[in-house]
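What follows is one chain in structure tokens, specifically the form predicted together with the partner chain.
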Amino acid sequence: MPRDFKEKFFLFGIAIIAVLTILPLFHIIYSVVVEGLPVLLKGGFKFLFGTLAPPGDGLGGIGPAILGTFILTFLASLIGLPIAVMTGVYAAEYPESIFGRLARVLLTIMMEFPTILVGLFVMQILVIPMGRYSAIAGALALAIVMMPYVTVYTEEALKSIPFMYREAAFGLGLTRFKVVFRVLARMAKKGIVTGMLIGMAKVAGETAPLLFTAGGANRIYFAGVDRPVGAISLLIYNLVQQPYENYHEIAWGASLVLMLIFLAIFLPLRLSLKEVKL
């Protein structure tokens, strides 16, 4: 009976599709571990702390890139988080204002914005006037990428607080400032922190916004916020395109490091929540 057959085919097909959807992730993890772990073991400590090897000669290390990723993420958070949180508070507190009404739409659009365009923009407004690539330019680009996530999470966290708590806080005669920052922000802490961490996990792995802003520096450690700085993602991107065998190995090792950093931030975060917006 064709109806019966269709039903079986459907159930079978849908299970196959589910497997096919997630299979690539396992293949990626498998590949990164198989190719990257030997590099990490062979390179040892020096791989994490040393500087880049010359072409065709050994593994050296990716220390400056690892440090650079942390510096860029830190600086981006420094710039982006306060602006994003305050904007989120405003959007939640004044939903009827022009901005409050437009906030969600504009932020969602910014979230989906091609990140390469952000990099290009920062190059034009910061790198060219300064005359060189710099950590601050990279961080600004990342901050722009990060802000919409944090804002949306903050807004949602504040809006999800039942109205009675707001009434209760105002009922105590507190000023709006105290109501929001002393009472509501504490209640919404989990949501706001989640937004911050999601934003940070996101930008720690970003590559495109850094292409024309951070510049990359793989043989010297941090030289100042107005100097070029490396990043793991940027290093991988550059090394993959090189013809040297040892650079490909380093790229795999760096990929494993980046993947571990991402999973270390993302996995605990994801497991503590019901859903995330990415």
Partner chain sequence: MQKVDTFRISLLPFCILIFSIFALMIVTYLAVSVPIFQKEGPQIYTTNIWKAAENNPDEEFYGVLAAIYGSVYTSVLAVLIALPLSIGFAVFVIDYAPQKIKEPLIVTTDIMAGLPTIIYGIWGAFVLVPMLRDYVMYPLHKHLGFIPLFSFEPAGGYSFLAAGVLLGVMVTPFASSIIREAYRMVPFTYREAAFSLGATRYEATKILLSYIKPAIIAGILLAFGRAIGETVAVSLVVGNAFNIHPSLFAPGYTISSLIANQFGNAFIYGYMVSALFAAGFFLFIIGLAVNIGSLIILKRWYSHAQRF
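None of the values given here were measured: they were computed from a predicted structure. Note that the rigid core is defined as the largest set of C-alphas that superpose within 1.5 Å between two forms. Numbering follows the first chain given and starts at 1. What changes on going to the form predicted alone:
For residue 30, the Cα coordinates differ by 2 angstroms or more between these two forms after the core has been superposed. The two forms, fitted on the rigid core, differ between these two forms by less than 2 Å at the CA of residue 78. Core-aligned CA deviation for residue 197 between these two forms: less than 2 Å.
For comparison with the form predicted together with the partner chain, would you give the structure of this protein in the form predicted alone?
Shown below: the chain alone.
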């Protein structure tokens, strides 16, 4: 068999596999847009800012769920990002230490850990003692889900910087703190921010941890961090289980809104970051 034919056959096979890999993603996007766009056009601004309609009676709106998603993601980022970034920095700076190796192993496991168990854990330590669901409980659960992704990306981004830049910075008399945060962190900014965005995108669409923590208040707007709060993902989960046609329409519209929120946050920031050429 000629070598040219083998090479072309191999490249053709790789192309087919690549198409099959991304095909489900495009199918999901296509389905959500086709089913959800008519709902958004039909509901208009009321769909984005109104409250949930009664069963079988129109669309209403998903305003509380949209606001709740932003609040939960913001609070989770406020709790989780500083801890995750510092843990990633420590793991990259002290890779042979007991804590560094332990953190790396545990966080890698947590990336694949069933998130519903995180919700049960937070319910035990926060929801039950408080006696009610709350936004802070949901945010804590999402922060725990977020941290492994941010930590691993931060560690890998810092480890990807060639050692000579570290040596040059130390040669100039800089302290370890300045070397890490003024030199290496800036050079690894794209990888670190990518990890943050992936972590935020992950928790923005999470449902399982919120089942036991947030409460899903979809007919009232945010009332405080110690009160139940809605979320788009939780709303979709609840609506698709109902037998009402209008609730199924709302679920499709909410799915499109959630996807647009993710794309509006992730893509511009990811594309605007300039990679440092080493």
